[in-house]
Amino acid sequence: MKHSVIPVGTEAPDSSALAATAELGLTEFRAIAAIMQEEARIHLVESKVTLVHSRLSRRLREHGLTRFADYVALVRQDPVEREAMVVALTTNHTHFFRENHHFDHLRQAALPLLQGRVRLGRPVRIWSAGCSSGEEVYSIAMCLAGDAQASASWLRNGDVKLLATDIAPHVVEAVSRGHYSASTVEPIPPSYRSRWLRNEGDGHTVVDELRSLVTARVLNLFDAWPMRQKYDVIFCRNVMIYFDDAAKAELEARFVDMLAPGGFLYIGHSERLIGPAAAVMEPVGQTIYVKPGAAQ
């Protein structure tokens, strides 16, 4: 009988180091695929194979596998571990105040029209749908403060909640400790910074009045939504990038439903609207677009 024979000094491959040089063969890649759809409606295409066997060779290391064709079959029977896997193949990058024409717009078009709403007495709600690590919905959360304790009065005095969801509960958990490191926080501008944030330990966190305004909840975008009410403001930008045709237009035309009459929908700048959407909404800026109707 043979034996394997290891030279002297050194060592046989743990399975850590065999994960990392499985190889991704294109039958396997094709099922992770077919499941992203499945599960998310993220569109995998063939040119991503290195970035889905470089996010997912630590999820092999870490259950002992060494080959991605066992990884399929396991994510197959594991739903704790398709739900791992869909996390981990998610983009979640964005930085405070992106795209800054769409704060601009929040604070010279919708910002009247929301303080209007809580004068009369109305709620007034606001989503970032595809939140990652929560930069988007306090930069929402400063323009709608302004840069003053007086400025903020209106939020104090009204009925006006803002709502994160992303699909990943790592960034969710972000979003609700609103901590942020030195280099992150630096696109604001001063005056926000520093009226919202204070320093604490190696970075700084957005202080409590502001986070008290957020919830923070893990939502995949192709779930029931949980929402009864209507909302004023949606931003879903940069997440629609990773959805097939047929997904946006599913997608955009849910938003549609969920804004209420003179409602604002932001958009990533690489984005449009599709399908209904793009025949009911109005475009009133790059990117930005009006649910027609009287502001209710």
Ligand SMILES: C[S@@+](CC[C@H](N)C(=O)[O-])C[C@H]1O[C@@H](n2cnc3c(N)ncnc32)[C@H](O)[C@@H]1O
The other form holds:
Amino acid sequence: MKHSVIPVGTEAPDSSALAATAELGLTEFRAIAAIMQEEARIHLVESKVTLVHSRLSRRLREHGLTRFADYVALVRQDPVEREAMVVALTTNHTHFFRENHHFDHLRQAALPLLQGRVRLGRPVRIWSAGCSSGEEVYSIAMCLAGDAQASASWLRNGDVKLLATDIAPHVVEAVSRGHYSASTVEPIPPSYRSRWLRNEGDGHTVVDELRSLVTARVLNLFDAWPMRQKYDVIFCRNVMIYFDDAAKAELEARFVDMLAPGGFLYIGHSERLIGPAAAVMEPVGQTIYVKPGAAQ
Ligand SMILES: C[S@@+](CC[C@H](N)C(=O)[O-])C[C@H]1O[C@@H](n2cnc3c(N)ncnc32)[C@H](O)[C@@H]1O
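For comparison with the form predicted on its own, kindly provide the form predicted together with the ligand.
Shown next: the complete complex, the earlier chain at its head.
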């Protein structure tokens, strides 16, 4: 498998042009795929060769390399570049209120239960796992807060925390900034937009009251999880599509373990539960599951 060939020209191209047209052979593709599997459990099938080529050409250029074989050798011995490669090969596409039925369910079914916990003085913990640039976790936060100061008062009175994690540091930084372009915020319902965003520079920033609920952290989902408390809600959407079945089953079982009894798990529209999680979790909506047991 050859992705591209170096064009024959009259002038010798500089190294950046060479990197852009470097060939990605099957041997190098497989080496890259093996590293992705080992580092992030991301499963790269051979049809992804064009994507891998285009995402990594810039990395080659930055190192002045003209051959993927040399880049693979670099990645093998340099942990910093290995991390940069993993990040370059993640897909961070997301948007506000993506798969809106999940947010309807959150408002209608989960929210009253979470408010009930706060009334009893109990903590509420929500996790956006594979959060990308934060549109998911802030969509959740807006649903919890409603569209008025009064509807958000339960958040001010309670111990409610939202955790947003991703393997890619640049998107985690974007969550902390909470600043989005005008086109990015378009899917947010106008009543939330006017309440929870303020105009800033050429875009919109999530107000401090909501941002302060969210903690953003870099976390590889296949590493140890530092959280000690159980979670009431976990969103892990459009993340597991990148993993093979063994990795999905392992991760889903860990989510089940991390959920409190009565806790909800939301997964992406094309995903499904497999392995032990499928046997335990009860479906309560389209790609929405509850962990059986009485909430504590
Ligand atoms: C397509 S985005 C999904 C964002 C959001 N959940 C949504 O549905 O809109 C997938 C995210 O998963 C992250 N990701 C992929 N593999 C990961 C891993 N092993 N650990 C943590 N995050 C990972 C990527 O960096 C990316 O930001």
